[in-house]
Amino acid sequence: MATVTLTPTKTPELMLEANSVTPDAFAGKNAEQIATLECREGKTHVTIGDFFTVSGNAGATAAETDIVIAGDCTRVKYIGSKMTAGTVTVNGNADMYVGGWMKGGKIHIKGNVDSFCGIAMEGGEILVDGRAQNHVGCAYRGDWRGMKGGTIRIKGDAGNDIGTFMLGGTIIIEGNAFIHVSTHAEGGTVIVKGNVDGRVGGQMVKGTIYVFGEIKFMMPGFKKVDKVDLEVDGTKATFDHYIGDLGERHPKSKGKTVFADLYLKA
């Protein structure tokens, strides 16, 4: 694995957007030439090498490609966006859109996240050690395609709107969560280990919820049906098991309606 260094110089005006920082658009390049890719701030076309220095050359492809960003990026979007393959660590603090529309790969966050990380995420893993704003693993506005695959583990708290409009993978917040948790969810799995305000699966179809704490206020389209005994990542412990949103349309496998199952810890 080779691995491209960044360290930051000089903090944006405005936000960065940082498209090229992949290792897609690293692969086969040395040092000199990845200071050239190309960013935007704003309206303007800047370069890597405008805000960072880069040490070492990235590996012949992707998968053999390790970025680490030693320092803050706050006011750096699109972190890993589209990736497919190699590995992104960030030293600190990153802005929205961390690992958007991924394929493959692995990003690690050290510090905390703002909101859009892992949208449309359709494979990897993005790890964040901090927290994470609004609209993890969620579909982009205006289309109803949110995460498809991949991992996403929330080390603290989240704010609202988790997994709206999801397909599959799996989001994993360690902290708790605001509202709406899996909004339009017709697949994937949600496990909130904090407690969640409410508006928990709303218009929900399918998919799983786990609650480990409390919710404020529950959906009344979720009906209990029994008391399970589940491990649920790494973790052994009692549920009250729910089905819903018995208020929505539900499709049916071998003649049996599916419902999407909350299971919240007894």
Second form
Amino acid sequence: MATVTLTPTKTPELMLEANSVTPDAFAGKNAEQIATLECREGKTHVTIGDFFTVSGNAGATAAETDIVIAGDCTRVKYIGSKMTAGTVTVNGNADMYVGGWMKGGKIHIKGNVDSFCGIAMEGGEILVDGRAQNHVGCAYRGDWRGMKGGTIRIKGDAGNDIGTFMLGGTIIIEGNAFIHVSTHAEGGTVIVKGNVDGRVGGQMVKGTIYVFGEIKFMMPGFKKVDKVDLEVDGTKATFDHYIGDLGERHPKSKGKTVFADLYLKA
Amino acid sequence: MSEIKGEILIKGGFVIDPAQNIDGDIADIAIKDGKIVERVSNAAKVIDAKGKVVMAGGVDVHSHVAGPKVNVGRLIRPEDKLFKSGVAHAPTRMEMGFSVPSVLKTGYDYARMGYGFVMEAAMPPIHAPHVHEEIHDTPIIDEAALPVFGNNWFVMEYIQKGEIENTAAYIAWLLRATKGYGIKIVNPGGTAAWAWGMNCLDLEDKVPYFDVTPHQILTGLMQANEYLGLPHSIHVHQNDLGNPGNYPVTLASLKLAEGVKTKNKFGREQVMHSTHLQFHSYGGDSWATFCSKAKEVMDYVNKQKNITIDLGCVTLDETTTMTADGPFEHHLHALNHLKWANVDVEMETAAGVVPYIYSKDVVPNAIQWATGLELALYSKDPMRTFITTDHPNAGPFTRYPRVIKWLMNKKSREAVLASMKKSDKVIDATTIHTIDRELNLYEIAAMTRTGPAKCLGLSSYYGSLKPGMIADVAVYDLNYKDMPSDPEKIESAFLRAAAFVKSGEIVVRDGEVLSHGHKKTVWVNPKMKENPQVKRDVTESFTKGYYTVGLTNYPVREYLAPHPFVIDVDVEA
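Form predicted on its own done; form predicted together with its partner chain now:
Let us now look at the entire complex, which starts with that chain.
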């Protein structure tokens, strides 16, 4: 494995769109070449070297490349987006679209992330030590094909629209979430360890939600069917089992209607 | 009409111009002050076309490129722009989208393909100001728009009473008010029935309240069109679009043209243009028995000389369907569960928008793909058969080069067919695998420029390289004498013209846009004696509050179409 370290040298005036900060783009390049990779600030073309000092050469492939950003990226978007392998670690905050459309590898953000973290993700892992803004693991605006695979773990709280149009994969919010969880989902799993304000599973067709805390306002389209003992993310507990959203169309499998499942800790 | 000055000589290319029966002769094309001329001086700018094909600028007979429903498509599909919004490089501005591109991308992409004229295929009359604003903002290409009449309350009332003269007078007023080009008919009667949650799937289905049938609407508007002597014929999207077993309704609609004579001074020979025929050429009675009836439909079209058609080829892309056929869009939404927008347009029409993914591995989609190509390959008259994708309904217009590739190269069709998951089922339901025909460049030129120009009554301006024509000239990197064996080269040559001269200005070189050109809005001004009854009826509809706007706010104002190219029609009645 080879480690490339980016040290921020200045704060972008606009947001820096750093689509090229991925192990895939770095692979096979030395520090000098990495510094010349293109990014955008507004409508202008800039390079990684305009905002970071680069030390260390990348590995031959993405899988052999670790990227460490030794500083704050509050104004840097698209870190690790579309990456397929390797790792990215940010020793601070990151802006929007961390790990968006990601297919593999690992991202570790030691601070907070802004919105659209793991949007339309297909595989790999994202770990955020702090909190996340809105749209964690959701679909791109307008798209009906959301997160397909991989895992996103947010250790703090998250905002609204978590797992919208989700098709697969897992999202774990260890803190509280605001509103709209798994809206329109047709698969995948969302686990909220804390409380949710409401609109959990609206228009949900398939998929699973676990809530350990309270749901302040339950959707009327969910019906309690039974009580079950489960182990969820390493915790054993008893959950009330709801199915829904009864107002939405549902597919049939082997003659039985398939509903989305919502497990609320009893 | 042209303010462009200067001389250009396109030198030594293989010229193809069906209007003059020129097929691959090596010749120079001279251009002066925006027009094609016999010769130019030595001072002319020279474009070397040696070893390349030279054709008139493309003419698109049917494309949804401007107006409220296109904009609804853009609004409900932000994902259509995802990763498809490149950075602008001067002199062009930022381009966005794929199936519903931004106005800038629309203009640039047509120009890159060497197209000079595009017909917006469905303008809701009350929203004509919006259509014209978007047309004006679309660079380079000349455009016109067809207002929709087939579900208009005035039209249905006049036709119900058998009043052709009043129908014609209303059409004349509306064309002037909307700066429209001709008579578009979308699902005659069916869209009006949709306001009651119903549809007209057959020619004899009655429209609720109005007590007319699609049969009467089509016949009445065809008569009114010839009464006015408009440049274009009625332009028909027939009933029962997209459903298995719809081809008998298609043939019945086409038969309404039998015995009807054209009356116009624009060189048009047809009395009916049947659009996106692919969507209307299906057999079977369910999606399981769905099959192509392209052969049966084209056998009729081939012998009935007073109709023209365009294909509406399915290009196997993710796209956005949009049509004034409101009930159809609801039907489609119920099939694919994707998002649906629906609009009712006062006394005039309706519209719906639904995204759609045409997959080669979904048998009905694959059959649709074959059906569109079969129509072209069974055509005996390329001057009456035009290449379209009903942009964006069956695919984006940027796939015309791909359609051309499939039509010109059997190997490329077979490769698609072989790559289909259920190609055996597709082969059972179509005949494309039995067709050896490969269209030549002359036929392609007829289908993409000369034919459509004639059908639109624009053959004095577009679609040919005769002296006196508007200087729209496309140069494609294809050697007429030595066509590439790799079919991909056909597609890439038509996708990015080696050069495109629009109205006497070089706007594209090597597929790169160089200029925003001097676009024109083309509209038809029928000059007809004032008809007091129609004037009273129209005025009342506004004063009595049937419309939500006032009569003075209804027409398209001059500033919205600041570069008009007006075609006057003296109505002799």
